[in-house]
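Presented below, as structure tokens, is a lone chain in the form predicted alone.
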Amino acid sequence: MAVAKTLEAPIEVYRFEPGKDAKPHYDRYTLTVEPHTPVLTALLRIRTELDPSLTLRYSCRSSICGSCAMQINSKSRLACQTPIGPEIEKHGRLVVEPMRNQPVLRDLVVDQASFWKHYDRIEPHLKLDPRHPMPEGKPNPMTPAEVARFYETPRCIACAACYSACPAVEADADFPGPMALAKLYRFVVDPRDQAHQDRLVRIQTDGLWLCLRCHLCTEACPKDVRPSERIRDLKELAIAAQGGTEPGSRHAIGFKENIRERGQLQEMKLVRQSDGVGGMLAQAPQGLRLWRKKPEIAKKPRAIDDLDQLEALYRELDAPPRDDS
């Protein structure tokens, strides 16, 4: 019988006690391990055999209750479904820390208050209209088209990888985050739900334009729901129930609209389409300071040749969906 072959991993674990340490610091560890080991597997080895003060969360062991969510090699990533080999042999170093954009309890655990006040703040759960209450014992049934429209939201296993991973939350504590708006995603278009229209009114303020889009929340979901993509989804959606309201539904059907006038992007004229005249005088000595170094923003670009290609994307898009059933 074949031996399994095994490897010697250095791992470097984040460190810290609030009020007992001064700073965090990382601690080495090396262990003899076979290439598919779990990054878990060799937490709670470390735990075990060398040191029993490390404090890390986790459940199941099996990528169904999230909580062993931790940065490995500056991922968010479940640490149950990592195997340490790949890292290994990518990194040279396998070094595990807490999730981002929350703080740390110790060591690899994290208070993950803020992201579940905004779960909370979404309302994830069906509202239906009192005034038409379903009888007691029967079903209210959904077709499988309908169904499928959910995309892959009910797979979520609120691991917060994904916040973690979103750098609009670092940058503003008011952004939802992408799960809290997968989950709204959820809703808004089950056809039992009686407040989608209200739930894409008060996102509209509450957070769903502050998404920068840059899909790595949908890199780190171990689940593959593609919060990044429920979100575009929203947005759509949002445009469509109430229109350019607000500045960041206004910036989205602005750019659209600036890129098909000529291929390229006319810059004063999006600031002009996403915040108003009033908006561009505010901005105005951001503006002049722009302009100092780079004039060529208040020029208008030239057309791009074959302007007529992009008029066809731009109306294949605008097309409604066909039905091939």
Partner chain sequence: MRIAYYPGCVAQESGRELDLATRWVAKALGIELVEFPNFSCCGSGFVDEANLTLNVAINARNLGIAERAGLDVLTVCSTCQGMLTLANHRLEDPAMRARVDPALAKIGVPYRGTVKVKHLLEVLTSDIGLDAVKARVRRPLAGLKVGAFYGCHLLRPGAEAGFDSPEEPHTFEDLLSAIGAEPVMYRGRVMCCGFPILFVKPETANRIAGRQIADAKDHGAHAMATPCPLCHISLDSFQNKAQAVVGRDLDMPVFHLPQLVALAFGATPDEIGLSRHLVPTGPALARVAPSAGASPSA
The other form holds:
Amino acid sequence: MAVAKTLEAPIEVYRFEPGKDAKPHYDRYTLTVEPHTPVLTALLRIRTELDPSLTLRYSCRSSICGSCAMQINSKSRLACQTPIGPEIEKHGRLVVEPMRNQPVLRDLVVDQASFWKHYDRIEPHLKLDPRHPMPEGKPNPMTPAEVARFYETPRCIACAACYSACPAVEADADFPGPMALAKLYRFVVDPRDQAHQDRLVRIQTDGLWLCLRCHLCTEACPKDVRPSERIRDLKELAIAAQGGTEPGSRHAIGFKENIRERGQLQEMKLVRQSDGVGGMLAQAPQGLRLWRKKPEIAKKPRAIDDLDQLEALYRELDAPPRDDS
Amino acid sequence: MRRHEVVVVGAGLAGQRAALAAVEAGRDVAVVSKLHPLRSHSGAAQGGINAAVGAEDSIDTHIYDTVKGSDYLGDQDAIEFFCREAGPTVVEMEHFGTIFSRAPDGSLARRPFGGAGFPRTIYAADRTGLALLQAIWERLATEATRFTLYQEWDLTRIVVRDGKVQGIVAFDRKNGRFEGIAAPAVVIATGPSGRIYARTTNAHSCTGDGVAAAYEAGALLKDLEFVQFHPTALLDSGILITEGARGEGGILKNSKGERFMSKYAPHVLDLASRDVVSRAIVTEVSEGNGFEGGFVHLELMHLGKERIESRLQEICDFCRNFAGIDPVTQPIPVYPAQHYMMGGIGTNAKGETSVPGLFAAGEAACVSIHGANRLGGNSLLETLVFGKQAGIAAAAFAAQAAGRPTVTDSDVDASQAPIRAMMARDHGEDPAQLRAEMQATMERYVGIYRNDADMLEGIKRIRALKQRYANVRIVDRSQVYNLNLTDALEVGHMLELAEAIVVGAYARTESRGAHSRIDYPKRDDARWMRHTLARKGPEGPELSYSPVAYTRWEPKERVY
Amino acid sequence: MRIAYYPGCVAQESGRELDLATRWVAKALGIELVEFPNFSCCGSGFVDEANLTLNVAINARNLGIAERAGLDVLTVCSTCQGMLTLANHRLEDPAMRARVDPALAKIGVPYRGTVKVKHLLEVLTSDIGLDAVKARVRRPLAGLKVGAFYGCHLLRPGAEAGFDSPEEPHTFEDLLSAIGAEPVMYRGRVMCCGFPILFVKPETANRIAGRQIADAKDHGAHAMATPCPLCHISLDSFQNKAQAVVGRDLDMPVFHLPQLVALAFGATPDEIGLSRHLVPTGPALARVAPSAGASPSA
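Could the form predicted in complex with the partner chain be given as well, to go with the form predicted alone?
And the full complex, kicking off with our chain again.
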């Protein structure tokens, strides 16, 4: 084994005890570490060697218990899975802060009540129908292909790194967050669950369409669950189940129909398709404001060449739109 | 004072299964855990769960393999019950929602495991524990109105008066408050205590709190000297490198480049049983054939990038994330680490302990089905089978309990006063320092190879640490999430268990399963075919012994 | 270099100033933009929510058109960039291929998967190179502090986008430095602009935009710049709304990426449509230290 070079790592750690401290501050520690030393190891060394009052959640130190998610140089990460060397190399410093979007209890420990509340709200358990009982004394048959549909989601360790990274969670308390939605997806594709339709209908009004698709959750996820992709899957399943009942699903369907006509987006028409006539009126002052600077928004764009090709793709691959009335 | 009918301490697989059983029996249940249930160490189990459901397999073979694996120290009546429950348990977990890996015909996929006659281990990729933990929590959480979750509460004592359980005292990490929770029945399911050792595959939270509290409360601990060491843990962190790595063709090499297992197990080589491989590695290193720093190499490179990355994905991640090693191009530095405690709170197959009203299940308990050595795939099964039994028994006990248990203010104060004293000290012992010395002592003197002189030294050192613990100091005086306080409590618990382990090991003058003595290299059935029982006395553990239960299998030499 | 120019819908409609600036910069650097009037909308991250397979097919058709001409594709929109790139990756899934290929065959536009999709930011920083960009600068934007705002789909998912670091990118800041501006580092630069839910829950969308703008302002930015016209809609066209939701004056001019490059190359504000912005850009341009040549004004 090659002898790893050591480095002097300056580590700045967020310290705060609400109710006692007026405001947060950062304590600076310096440790000699190897480049691959995980941030968690360094924090635990701070606790044993320098300052036993430093407070954090941790348990397994092998990225399976989900306890030690925090912000490491502003990225939501598991401390046990993040080596120090590359962080110091890139930033010249290591700043460790609690997760975002959850109130701080003390130092790096946050109150996860809202995270768990959203998790509970998606009803994360198999919902059964007495008319379709489980096979008695036998496991349900399930093919490897069926299992493959939700192969990634059970890897979730509920660390909340995605919840911390999510700008929709930050901006809107109604958004369930990436983890809860990825977990919902896991039940919606589970052939044993008997409530797929109900779940999909309910989530349409319970925040599904607030996902921004910024994919920050997918970058933060330490287990490659790719929540943003699972949310996209859910949206498509919700539309297939119910059609466009909400502004979000209406917008997606409206957009699809919109570009079918000319191959190009017709911006004004989209507002009507998504918001309806009432929405149009509500948007009128803003529309007028935009129109003064950008008058072409009121006009129809040119149609693309070979529009018939596009139409053929729609005919081949898109089922007729549902009647939403 | 809070009041429930059944208090379950620990919310891993055993604790949750116990809680579910007690809830289903109609009892008012409290679940007390220092971690959120989904963060329990059960989730770290990778391999799988044994059930002889294959057409070619049989329950009798599973029983026999388990009896033999235990080096004949397992209780055969309990093992028979255990193996018969395996199939229904796995089906139940599937019905609860566990996403198991599947065979092409849609049945549960099975893989071969060490010490088993047939491919018997049902699995969920390489994260079976996590899959089961999610499913049991999903199921239990549907009963949310019927139990109370005390999340991130630390157990400090089990209150027993007039020989009867009264409840527990615990403190809430969020605000530092100590509170009594009264109940006629308490189930201890706090899992492992591997952090007694310096090198362990266990999580930091595995500190044996419930086992120590039961010991303190007068319960008998059983067979603590049997400590399983896993041969291949990552050098620095002790993170487990699963047996699957050798199953896929990985080989162990010493610093001379020799495939040294050919000396120790010429037939099965690197796939010999855990105790054999662990002892081989320790021998190589102590004879000067290890690498500088004291380790051997696990080589995967010859398997090729594609195979390593597809079959051993988690291992790749571990090596890259936690050791800065790429197993595709570099050997993995490994050394054995503590992995599993065969011993624990002595129970029967119903989870009953020696104290009326106190029950135990999972790794915290010792039924015993693992005897002197546990087989892979049997621990996940144990948590569910005996968690359920303990829950049923505790619920029945609570339903019939006469009188009204109470946890008094003075019971609470008995836990809180020492903490106040630890916080009031201006000078005193650092709990982290005591922990480090305890871990080094156990590693050095009560490790894989044991002998009389080492263990005497170990006893002396652990007792010296216990004396120093009387002057332990908590520097952090905050009431909120005070980990310095938690450290102090946990070290206190672990020192008690460490003493019981080494005293029991010292007394057992034979080698059996994981208890391997250089000075007594042979199994001695005439003298030692019996369980060690430890009761806490004023001068330390007081040992007694109980017979092993036999049904059909006569002891034989254990050869693979 | 020759490249298939994929302007996207917005640059041909409400964001025409982006198209103007792109053509100006391309001309200045000798990039030949090959136009394909048969390119369609990329789906904008909405069509795939309704029908993923259809969306992949639509973009496979776009890419097939470029492939037939033997050209890579240039985008000027983070979202177009992301959608076309994701289509390339999703076509690696044999099941997706099996659904899309027969439809493409029917319309006679097959796609083998060989086209690379590049955003203008990548072309400027990698193909042209920062040295060449620097050499073309006539009026360095000295004194102008600019907060780069990347737009999600240019960067993420990182495994597919493969452009810069998905959470800690630097190319845009490198480009800003090359044209003499002073890049401002702030957390919001890699966050969402709120646009995707502008029609779902406008107040939340405006709040998200407002936070990123406020973050840039609090870190000293005089202006923001974005490689995405959808971000531009959220940050500029709806800044008045964002301002109302976050409850503070923002007054943050927001440039399209090629506008700033064009300005540094010597373009006049009129040539690149600065008057079409909702938030006036003049105050920001007034901060540019005078140098030899005409001082910009808007």
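Please read these numbers as outputs of a predicted model, since none were measured by experiment. Think of the rigid core as the biggest set of C-alphas that the two forms share within 1.5 Å after superposition. Positions refer to the first chain, counted from 1.
With the core superposed, P301 shows a C-alpha displacement of at least 2 Å between the two forms. Once both forms are fitted on their core, the CA shift for L44 between the two forms remains under 2 Å.
Once the rigid core is used as the reference frame, the Cα position of D21 differs between the two forms by less than 2 Å.
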